[in-house]
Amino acid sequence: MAPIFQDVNLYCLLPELVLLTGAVVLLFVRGAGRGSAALPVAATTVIVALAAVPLLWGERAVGFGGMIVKDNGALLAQALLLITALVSFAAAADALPERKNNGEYYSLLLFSLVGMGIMTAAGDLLVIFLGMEILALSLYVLVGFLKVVRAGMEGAVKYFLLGSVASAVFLLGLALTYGATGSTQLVAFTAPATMPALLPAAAVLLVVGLGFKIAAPPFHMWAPDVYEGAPISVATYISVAPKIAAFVVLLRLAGESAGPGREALTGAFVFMSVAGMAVGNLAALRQTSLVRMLAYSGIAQAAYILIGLPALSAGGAAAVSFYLLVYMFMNLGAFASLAHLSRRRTGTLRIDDLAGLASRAPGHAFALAVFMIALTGIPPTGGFFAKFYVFKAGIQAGYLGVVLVAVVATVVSCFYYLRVVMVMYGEEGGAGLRGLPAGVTMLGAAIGVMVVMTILTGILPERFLQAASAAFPLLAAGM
């Protein structure tokens, strides 16, 4: 009897399989997992995967009957998760107490890098699907993995409990869109299908399960609540990285539909992002807490986002491709920025708690004036040219009323972005943040980087938007 697979293809898995190595190393090799072995080793296997990724750059290897594609757009998507993992690493060297099971926590990281490199690279909705799971596991034990901590502990139940609800209805999406054309894989979208009467609703149920990963509505309601009580390296990790992969795999759904799936699909995401910019905006306005409002404010970024998957051919990939990358830096440095203020600090970051920052730690305060700037869409930073470029998708795609709303949100976000600002440089507080760390630390150090290409990517948005484009070429081109 013939293989399954003839064409098995380990090389166009080759950062995964670093990664899985040096997960399951942490696991079980007593040395490497336990105390201060433990960020080495992940952070040496990160790296390693990072360095993989130009040996497979154009060459769009294909393995596994076409279940995996590594191709440019996989494996841009897989640099900017190894990258947010890296400073993931820099915030938990400092937020992670002194514990036995360190390598734990950090082998869960890389088992979640594992599942979201075979999200971006699936070409079969059950591949997708694996991926989904192996992320999601992770993740639920990482917010909870201080067990002392009551919030996180809710928060974790609260992400499984919604999670299971998403993952069931990828699932049922799934099965319909099996149904409709026979096939899983991507490229069935594109076929002439048998029952063409379930690929809308197949499709719709498809994104829905999507959206819990990016926190759209309706299945944004665990943000808040996780990012809260997960420690500040999780919550720093789970703010960008499920959102790119998840964003990848949307990106590559909007260019294999075709026919009633298309509607379907580009009706869910007005919807959502209507809502997600509805929804974010209104609620950050109301939060005292500088994470939940950072937790609303993803859910409005992501809606902005959404905006250029329906205008694929408009140029719709290379600008969210593009918003991709600078929320990368700007959201990532934002979380860091939090983590190396609330070091050794018991309780939750208020605003308030800023007060007088400028005068007592300039440099900090600095960091976290340019990432609340350029979250906010104000030049010269990269946040200015990912709305323009996606709202210039949007509008050239015949969307002008969802971008009408995605400026008004816009300007509503500016209350409560710039008023962290102001609090900064605008009131004085002697009760704030004490006994700041000084010199220059991994985390710091992170942050600084983070500030420079925020403001880069606002200086020459041409150069990084001419590489988000040769990583999703044929998408760029309007497929």
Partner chain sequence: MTLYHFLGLGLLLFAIGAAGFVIRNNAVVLLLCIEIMLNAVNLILASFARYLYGAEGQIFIFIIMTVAAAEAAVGLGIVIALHRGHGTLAMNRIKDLKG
Second form
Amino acid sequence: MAPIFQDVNLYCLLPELVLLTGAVVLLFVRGAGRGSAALPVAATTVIVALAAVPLLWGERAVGFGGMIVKDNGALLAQALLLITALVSFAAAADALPERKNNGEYYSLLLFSLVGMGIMTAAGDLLVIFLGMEILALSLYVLVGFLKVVRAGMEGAVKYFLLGSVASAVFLLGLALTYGATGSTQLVAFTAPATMPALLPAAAVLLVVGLGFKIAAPPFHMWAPDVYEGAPISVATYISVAPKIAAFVVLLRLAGESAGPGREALTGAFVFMSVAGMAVGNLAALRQTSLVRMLAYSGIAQAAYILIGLPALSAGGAAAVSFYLLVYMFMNLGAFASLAHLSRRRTGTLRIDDLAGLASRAPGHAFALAVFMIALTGIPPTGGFFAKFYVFKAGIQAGYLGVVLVAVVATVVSCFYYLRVVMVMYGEEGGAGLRGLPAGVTMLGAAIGVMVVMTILTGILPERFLQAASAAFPLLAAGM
Amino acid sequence: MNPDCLWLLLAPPALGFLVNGLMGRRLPASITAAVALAAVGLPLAVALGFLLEMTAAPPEARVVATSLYTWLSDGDFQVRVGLLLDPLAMVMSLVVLGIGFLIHIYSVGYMEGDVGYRRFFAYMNLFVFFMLLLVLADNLVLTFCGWEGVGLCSYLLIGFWHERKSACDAGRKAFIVNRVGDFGFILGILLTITAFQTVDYGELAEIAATAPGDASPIIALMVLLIFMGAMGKSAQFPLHVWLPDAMEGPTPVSALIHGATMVNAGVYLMCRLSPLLNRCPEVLLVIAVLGLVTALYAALAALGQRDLKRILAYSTISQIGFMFVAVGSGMYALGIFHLVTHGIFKGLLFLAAGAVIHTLGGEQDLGRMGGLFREIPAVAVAFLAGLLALAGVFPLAGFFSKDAILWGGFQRFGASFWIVSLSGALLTALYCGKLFGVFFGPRRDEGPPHRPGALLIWPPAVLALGALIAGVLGLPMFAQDTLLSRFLGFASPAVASGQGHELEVIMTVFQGMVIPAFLAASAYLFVRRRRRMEELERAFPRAAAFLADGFGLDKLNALLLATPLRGAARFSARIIDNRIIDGAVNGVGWAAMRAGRLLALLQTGELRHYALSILAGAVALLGAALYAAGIF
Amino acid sequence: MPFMDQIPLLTVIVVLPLAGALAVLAAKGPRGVQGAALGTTLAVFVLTLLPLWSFQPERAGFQLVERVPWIPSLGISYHLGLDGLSLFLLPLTGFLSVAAVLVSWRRVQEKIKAYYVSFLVLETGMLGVFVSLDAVLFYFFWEAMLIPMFFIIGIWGGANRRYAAFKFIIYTMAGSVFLLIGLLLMAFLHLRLGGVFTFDMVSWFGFHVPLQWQYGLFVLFFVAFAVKAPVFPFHTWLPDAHVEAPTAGSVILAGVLLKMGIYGILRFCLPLLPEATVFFTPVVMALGVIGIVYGALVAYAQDDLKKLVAYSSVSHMGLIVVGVMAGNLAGMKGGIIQMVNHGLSTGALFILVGAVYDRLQTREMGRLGGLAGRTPVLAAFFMIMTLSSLGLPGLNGFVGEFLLLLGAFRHSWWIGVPAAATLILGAVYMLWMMQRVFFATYRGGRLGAVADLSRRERLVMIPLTLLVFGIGLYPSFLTDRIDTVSRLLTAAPAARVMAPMTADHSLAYHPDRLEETNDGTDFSRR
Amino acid sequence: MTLYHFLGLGLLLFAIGAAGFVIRNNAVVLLLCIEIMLNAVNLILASFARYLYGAEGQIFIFIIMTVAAAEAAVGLGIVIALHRGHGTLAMNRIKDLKG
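And the form predicted in complex with its partner chain, for comparison with the form predicted alone?
Time for the whole complex; same chain goes first.
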């Protein structure tokens, strides 16, 4: 149980080390963190880290006495996170003012990636907590990065305070777990507990902390405000990355739990899922701001993913992984398009501002339309198969009721997603759009890739599905 | 008799329709007329050829049948497009083609200069095609096709002058009332199919002969339903309401469709089904009684009309009622006999009436006619001949047929039936007399008469000749097998013929005297004492209006059917559809929006509320988890 | 045709419109775009005609089968095939697509590229639905159609288009998501009982769904198809969508999309859930009968020309539902034929209504009238289509209607009699419409010059009219080819009624089993 | 004094911190409430460590204290920036983002 030095095995943290190096360079090496050099350095770091992922693939590298397990699931999550970061970089290159000391920005992002890398690979609750805190502290600062923006500060302080409360709750859960089992290792959940009565409570408190990260009701209320206040590149990042990391943790938690703890977890998942589908979809109906609408949509999407968690026995892990994959493509794409459209502006972009986008920037309109359709879950986009897979897992595990709620919610979601599409294509003369950049920008290219991937996962999903089910083979097989 | 030539009867009118309908605009009027005439004349020649062969053949070999292709199939049950020319179809085709040909000739003159000249002939040819299809079909479904087709042509031709709203309304009414009848017809067909798996007339006849006794109720219901169709097409009470309005159409149309041919289709159909009818005497009784009621009712209504053509329309209804009396008496040949004679003299009357109306420049009001004999003597003679035939004066055609019908009814249903039908015949004489006022007495219209051309005079003249001699078909008198019935060769239900020939002769003589007497009296009243009659009418305006409206059936129909239907439609559209069903749908959407608004309101922006949400959520989940784990 | 062995014909048919969409995107200028769209639809139409020749009517089971694994991990394959049920729906779709492109020629002037792209994508979806033999593939196409239709209504529609578009898509989605659940449940049942998790419909046909599951599944399936069809209480999206959609959209909606509801019932409910079908038959038939009468009544009360035609569809589809549920050959054949017929006549009616609207800029019948004198050709075509719609013998409508009524009557007289009321009611509202638009005099003030149908419009209408007559006079071409599939479809539920408790399901809808006994050349390729 | 007394105290402290977070308004006070909650967890961990005779719990406390310090540093930075921008720390007056 106690870590001994022979177990350290730094190899398993290879991507994190790369990222850490990059972050430190950006912070401390003069010239790297200033001006236009920051972005290439950061991007290079991320790409190198990404290159490390295939190196580790399939090895299940274990380090630190079992506290870090770099299995395929962690690597898949890490790949997704790094891609997210790249897209967010592209958005940041557009959105951030040049004169800032941008090195800090990118290094904070890299730190958060380190945090999430640790989170997703952790085999111990305390390590998860540490990873979460590394992630959270970086993000708090990033949300308020543009100090001059009032809304940004408001968002940052809300995010910070609420996030800290959630961390405290998570910690309480950790403490109770420790008390119940004498250990904070995830595998301890399956071991016979010394105080079994505490386990359900501990499990639920842990879920609260993670539920905050994935913005599942009733822990979701920060999300719209923070997304709206944060710089758009950060919002892009927050809407995807922490969710992926938190879901991986939830997957592990659910996969390792047994007995009363498992029942409590299942109940909490079902509750959050149903609440999320209701709240997210209904509240999104009346939003006028595009980013808030996307925030609520994100809440709803997380709720769909949550269906897969109680259904681990029925391939739920693969369903969740696949959904996360597709979610990354489509939600990232949506936010990236938003970032592209609202570059350098302070006010929020309203949905009505998009009127006539189809005739002014057909490519972008098409991309945004694809993402909206994918988020609705209509073929031929990946969103369809993502939902399909999750529903399948849910039904197989006997959660037909939840799935029925989900399909009704899907119908409701039609309205607000497709409203965006209709405004872009069916109306003319939106006032809110400034001159869009001409030519191919980095962000534009990123959006293009997202479009292709969103459609590709919808037409030929087999490879992606296989990757997803290979990610958590133990979970899928073990139950 | 080559069965393969049967299509020669059908093809020319269809081709005529296509030529005139598709290329009408590019053809000069003369060619249009020539095409239309040829389209009727050719099959007439063919039919006459067939007739010659048929009369030469022995009775059992008088059937020509051919089958073209399978139209519809449902497993073993098949509807084939097959044609059947037997004596009955022969007679009917000759009526259609013969009278139709004359009316086509007449129309060439009558419709001259009309904008829709080509359209008119196209429709007329189409009508002839469908009518022949109806007649020649060898099964019920194909007959139904012709049946609906003639209904369509009737609709199109009644509404021929489509700028006139009244014409359109009348056409629509005709179609819809006919459809009400056809509703019964098709149900009858469906019942036939479900019960016997066939619609072929020949097979049905066999079934009627061989089916066990307990099949009789089904057969009765079947025939009754089909009779409903016949009621619609042949304008029997209470489905007759469309026919008086149908006079909105051009006069040749009234003559051809609403006088001589189409309206008789019901009688034809019933005769076609005679083997089935013979099995169900109750249905025969129903048919006879309904025919009698119609005959009486329409004769009364005719008496109250002021419009020349409407009188003729009601008279048609009444006369078809007599035909149904004959059919109901089981004397199908007699029904056909009356059909033929009536077709001739009613066609004649309509054509002559058309000439009269033409002379008066479109005037149809009887009150403004009079003393036309001197202006148009040829037309008047023809018209009067038609009237005498209609009234049944010896030795014109109507005398023979009507006399036989009265006798048949007496024989089958007894004296009271005879008395009622005789009063119908007398009423006929009364309104015929009323029409004498058109030609005699003082002239009442202003302006110079437009003298009709030769084309408007010769066809009625030819028909008048027919009206004079058609009675021959009913010879010899006082015999069951007359010339026509021998040719037709119907099997009638056995009648207990108690009374002998003596009574029949007495009654014939009686009728032969009393009807002309009534006619003369009526003519005297309406020609010499016309003023008095008009004063009488003014003295009882309600009664007059009641008669003129055909006993107010149109109003009743509007009150009981049309208004409730419209009301139900409005109610369904505005209340059920818009408010209830769509309201529920939109209500769900509204509720979702409302819920969304409320949820957004919960997002107050205040940190403590957010924190409360997190903590309360945590406590709630915690409580639930502990409760579920059995700790509470 | 030997060369068809080499070419995956159905795939080509389904994919060609997509390729056409790319061509439209690449085309320059409105002429080029229109040309590309027209060329594509024409080519697709010609291709959809090919199966008519190679089809072997007497063979049970599917023909021109193509099958490759698509998503093996979920038991989904790319499986296409054709049987008598879908045989005529393909050319119908192809034909109406050509017609739709032609009627949009002048009408659609803005965002022309997007329009034709939507259109061609829609065509792919429609064709795909009719040839899919894998449930998920079916659903994939089924849903993929929604977006282009949503665009067509919402962008190029009338004044209230937004509302109509959303109503259309949400209504339809609401129905079809339950279908998705039903399909998943079916796959799980197949897993539990047959040992394989598969969405392959041909395998589904071969196994018997346990009784206790059938009822729930039937409801899930039926609601989806009932919305699309639309069956009586689920119809209110239809008038809005039809009225607001551009002419071509209405044509496709009425001509093809509504058929999918019936197609779905025939493809899924009847063969897969025979006992439940028998159980629910009274309810469904009652809804159908209500739809017949109710649709007619509501149509009669309309003032908007297009709405009237739209509601007439409710009535007609009600009759089709009654017929196909009647459980006998006549009703089934009638239903399948009438799907084609309704597509032709109502599609044509919408084209003509669009022509009226283009000329007078109004569809309110109170402000029309007297057009017959001005536009005789238009009036003539309108009259023919009206007559076809009200089931005049000799035209196509009667053929279907007669068989449907026969089927209904064979089922029970108390269904057949009210169903036959369609004869009267159809005449009532159809002729009333005809009169208010074309007869009497114009009521909308002074009427300027009104052009008759243009050459292009006639080009569309003439083949439609010929088909209307052709099917009406010689329907055997259709009935012969759908005979086998009708027998199979009616046999499936009927066998249950005869022997509800027997374990032997040899009479169940099982094309493959019948295929084995067939000694004819095998056109299917694996 | 049993484990439950310590646990109870820890939970009570946590509840006080949580309640304070909901009740109080000033951003700095909210930071303090968070510290109370974290320390409550520390107390609980310490009592468990004692109960279980394990050293891990006590190590956790140090880690958590470190994290809390980092959090406080970041938090105070944000709060200062907030005060600069909004001129107030009363959280009920900072609610531009809502809906």
